[in-house]
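Presented below, as structure tokens, is a lone chain in the form predicted on its own.
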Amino acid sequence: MAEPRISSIDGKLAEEFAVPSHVGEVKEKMTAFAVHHATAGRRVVLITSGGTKVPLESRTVRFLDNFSSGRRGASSAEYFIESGYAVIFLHRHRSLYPYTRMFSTMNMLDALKFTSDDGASSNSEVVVNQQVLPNIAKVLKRYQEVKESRLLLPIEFNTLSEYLHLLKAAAQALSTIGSKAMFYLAAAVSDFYIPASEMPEHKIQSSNGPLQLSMNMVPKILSPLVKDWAPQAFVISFKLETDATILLDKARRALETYRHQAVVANVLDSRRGYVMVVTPETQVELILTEEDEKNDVEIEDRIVNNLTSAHNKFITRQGG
């Protein structure tokens, strides 16, 4: 496989975004994971999920964030595993997680009880009330199967800096398996940041009066990923807008600019029931009907089905 190339963005990442101390160790884990599963005949997808925190101070008290819960990434991870992929899940700390996401709105303590009236007894055990956690046995069984098969490698990030460096490490790790690698970039990444060299060390004092911020544009990480770090991989980006009239044009411009394989385009208010998958040659609308929603069908099932089929064709064209 081709070695990852040096990109013009590498120097900027090192200078303006703090490098996580564990990035080398994580890269080794991701490389071993990718090679193991590719050797076993599986494809590997890197899913990014959740939002990024942008600190306003070095010793962070205040930060900028967004609304992303990581729902799309977490649910998509499950569907990719069911489709035969191994998943590297690069997710925001405390964002939704595959399998446990289904119970995220429930108080887990309400679902637990002791087998005896005296909970302090050494003979008392804790059991789950399955009426409070519906389908917990089925979900637990599948999660344990996935864990035992080592099909899911979770990697956490918190800040924008951590995300950027870990994504680069993931891209270089997956470059070892060529076209069998997929990037499903569902994380909601900030467009703005304050360089480390310009960030105040201590908490910004409100006694200084109104706060005025000047923020830089975050480097477009998609460009070096496609051109330099993992040039043989199948890459999907996401485009979220609030104005439906500009969505398709923005998706097409992204494909022209970055030369990757697909954009999943959606509008904020309808994102759970309608998306467009846009490629250089096609655009496909994926829609959930009322019947689908009654049957608990999720739009991510349709998205993953569409993209795995496209990845099959991509691999065939690449001769992989």
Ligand code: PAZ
Second form
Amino acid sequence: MAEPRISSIDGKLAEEFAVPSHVGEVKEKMTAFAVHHATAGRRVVLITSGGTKVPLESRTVRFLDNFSSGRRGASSAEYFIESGYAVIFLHRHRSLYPYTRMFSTMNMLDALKFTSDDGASSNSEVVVNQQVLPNIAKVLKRYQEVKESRLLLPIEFNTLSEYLHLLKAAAQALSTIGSKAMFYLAAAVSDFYIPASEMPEHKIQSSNGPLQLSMNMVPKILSPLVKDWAPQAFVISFKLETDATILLDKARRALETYRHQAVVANVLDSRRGYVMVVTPETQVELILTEEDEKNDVEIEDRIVNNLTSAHNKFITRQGG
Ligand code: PAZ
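Starting from the form predicted on its own shown above, please give the structure in the form predicted together with the named molecule.
The complete assembly is shown below, putting the previous chain first.
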């Protein structure tokens, strides 16, 4: 059997980014999950969600972070499950999570009450205040069904190193199911990092004066993912810009460079109501109207709809 290709990025990953100790165990879990669901006739999507943390010191006190809340990844996970997919949810620790995301802005104690006015009495119980959380029963029911049928496999990351190694492991795990795998790379990943060999061990001292940082470019992981790790999979990357005038051009360039199937392009301020799904042949605008917003329609519903039908066509073309 031919040996898998080792790209220069593989070498860089091994040398400059600390390998998390649990990566082998997580890879086995993801492989078993993918094979189980594909055998049952399901497609499997790997969603990345949230932002990466880049340490500035090896005994880390400070790090660079970014804005991503993880809402896009968490809500998309729910829509993929409703579309019949099993989901590996590779997300930043404490970013938004499917189902519980709906209550993330709430103080838990405000949602509870005692069954009797005298809360301190021994026969008074604590229950959910349904006036504060009118849809809790519906969400809880769906959450429990999904848990029971093991349709969601959550995997956490914190740092950029963890993200890169776990994504590689996920790609290799999902390569076992060929074109039935989709990658939905919605995480906001740092473009810059400080290599372990150049990182100060101890807390950077302000007594040394203003801080000047020199950071390296993070290797473009999409390249080996598409070419070497999961070459038969359906791969979607996300592109975020703050300048709308360069967005489409950047999305097109990404498609030409990495030769994957689609880019979901969005602008920071309008990302909840407008995205463009760009493929080598097409470019579709997805827009929420005021009416949609009044009816609590989420743009992720439209994105997932668009991509699951594109994935169908992709599988048919691959003869899978
Ligand atoms: O996590 P969130 O819902 O706050 O934001 C989603 C997003 C803007 C991070 C995502 O849609 C995206 O564009 N991710 C890729 C970002 C990038 O270009 O690196």
